[in-house]
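Consider the single chain below, provided in structure tokens and representing the form predicted alone.
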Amino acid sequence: MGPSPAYSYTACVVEAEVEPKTGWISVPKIWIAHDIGRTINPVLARGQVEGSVYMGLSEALMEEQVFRRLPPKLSSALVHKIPSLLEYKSLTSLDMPEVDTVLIEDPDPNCPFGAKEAGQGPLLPVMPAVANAIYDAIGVRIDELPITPDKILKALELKAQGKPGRVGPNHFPAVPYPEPLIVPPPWEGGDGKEVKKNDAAAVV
């Protein structure tokens, strides 16, 4: 996709309440500050940032894709366990907390009018901020999304047994990544086509 002329940054603080008996999580308020460069349209930019908060909180607390493996006689593929968006839950307007949005302006000379993105960047810190708020509230870590009441209860049970109060994968999965493609940009003599390994040394 090509390099970005500038990168934006976001800071997020989440207030979370956790009921230890049920594992139920409530988020009454979120504070978010986004480095936007220059705010060209403040109302639209604020809406984009708060939309990212909505998406991040939905991902943190309820959005989940569950897969199942087909029988070997059919295929070895993984498919959705419940192939219906009726089971793919997102927050409603009644679930959204109060959001305190701060747009940080520091115009970037490499960007149009000094403005940076405000679309997806503010989404990223919401999930870890939720996980950290839960840890601050009850002292357990949930290392996978969504963070659901059953995972909270399991982590609390482990903690009560004197074990680490942590639920989630304990290592990064082994992924058989393919060899990277080398596509030099135009300023390095590229024409949009892949350079083969033997020719790559000459270009680089």
Contents of the next structure:
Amino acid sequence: MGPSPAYSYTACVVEAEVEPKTGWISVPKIWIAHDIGRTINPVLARGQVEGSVYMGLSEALMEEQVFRRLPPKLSSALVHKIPSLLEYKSLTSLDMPEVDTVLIEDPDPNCPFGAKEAGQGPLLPVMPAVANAIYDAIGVRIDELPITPDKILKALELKAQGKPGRVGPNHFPAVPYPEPLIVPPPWEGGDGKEVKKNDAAAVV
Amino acid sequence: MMRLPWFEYRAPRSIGEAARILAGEGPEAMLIAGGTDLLPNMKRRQMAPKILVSLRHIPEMKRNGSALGAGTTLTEIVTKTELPLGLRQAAHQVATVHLRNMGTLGGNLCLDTRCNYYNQNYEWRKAIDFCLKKDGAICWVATASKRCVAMSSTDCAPALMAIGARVKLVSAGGGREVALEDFYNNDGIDYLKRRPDEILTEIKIESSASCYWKLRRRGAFDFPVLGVAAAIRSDGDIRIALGAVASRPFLVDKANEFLKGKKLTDEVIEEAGRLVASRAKPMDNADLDLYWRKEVSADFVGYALRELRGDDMRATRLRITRYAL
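Next up, the form predicted together with its partner chain, please; the one we just looked at was the form predicted alone.
After this comes the whole thing, all chains and molecules, with the earlier chain placed first.
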């Protein structure tokens, strides 16, 4: 995660309530357990983890970049609809749920004092956990962020029509990925520079 | 960095003196009370008055009696438990604690209309060649519109309108009193019927059972994207007022006509919600999806009328506003 040499793991449980008539989402509580290696400063470490919950939940429910295409007679340019932090929203303290933080200590011998990281790892499971909690609450899947009440109503409407109750992009964007380069490490006979030609199957 | 433009500051001690300054200086002068709306707008160069006439040092503006002084801060409104609940709920949901400590009731009623394409700094607005409301020729929200569709974003106006409030306007030439519903134009630029030489000095209210429901994304700091106020007048009539779905707050006559003399049964509430939703015309110039905003206006009318009927709506209120007053 970021500059950390180790892999950290986080588990997150989200409690969500959805009002079926309006799609209004409330998140009263979040439990988060973070594998930190060793906690050096417990207060700061918890603060980092809870801050990640805050950022993750903001990303899940609010933060968005919206662009609007102007009509052709006005240049067809894309205009940013939310160009300032006034309208680019993140949670306020009133929107923040109760957070139950657990630090899992399993010192990593390759890390300083056995400590891994607590900065960004705990952010990542929050968004999928919110999406899953909403699915559990109301039975529809929102496949893009932010998850907003209007998308929930749209998905509920689709579901009522007998279609899949999903809203979001329906395909993965066509990314022109380059061919993978395979550089065998010394213990596989390479010198660290030689590029093995195009034979992914040969390297296990 | 956004800095205030230069201006001359006057601090009169009486309403009469303030009115004389306004009359003498003409439209170059603007009034300032809390400044929470005006000063950020001035930093973004949405307005650059030559003279600011402060109302903060005028004791009459803070008067308290049968009429509320327009200089009463929003925090003071919240703490006065004898005031109608709807007004207190509205005042409590304006912005944040700090802004409510500075912002005044009069200022909230005269709040500049808002829009995604207007409430931006000068450079950003210049980059899109400005907009109809300020310095430009095109409305970026509705490019075919000849009228500015910036949105009225005051919380207190619908709450006061529902309870039948009247406002007093004073100028050097005298004073007049207008019902709050006649104080606004449905025009994003010329949104007030206040003349530039008039001062909004007091708000006359009758006590009545009332409530206010505000839709916004977060529990604080957001302007409304829908405001629903409902009140039972002393003659038993029910009045609903809407905010943030047009360039002015307004009474929903069609629904109020329908509600005349009716008991608030579930069916009546549902029909009233439908009638109100048909009058809500939000535009794509604020937060949240506009079709969704229109759709839920009926639900919000339901919340308001149920609360008025005496149902326990605290759980719903907590879910939506994160705070129950």
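Heads up, when I say rigid core I mean the largest set of C-alphas that superpose within 1.5 Å between the two forms. Positions refer to the first chain, counted from 1. Everything numeric here is computed off the predicted structure, so don't read it as measured data.
- Relative to the superposed core, V175 undergoes a Cα shift of 2 Å or more between the two forms.
- Annotation for E188: C-alpha shift of 2 angstroms or more between the two forms, rigid core superposed.
- After superposition on the rigid core, the Cα atom of K29 is displaced by less than 2 Å between the two forms.
- Taking the core as reference, the C-alpha deviation of R69 between the two forms is 5.1 Å.
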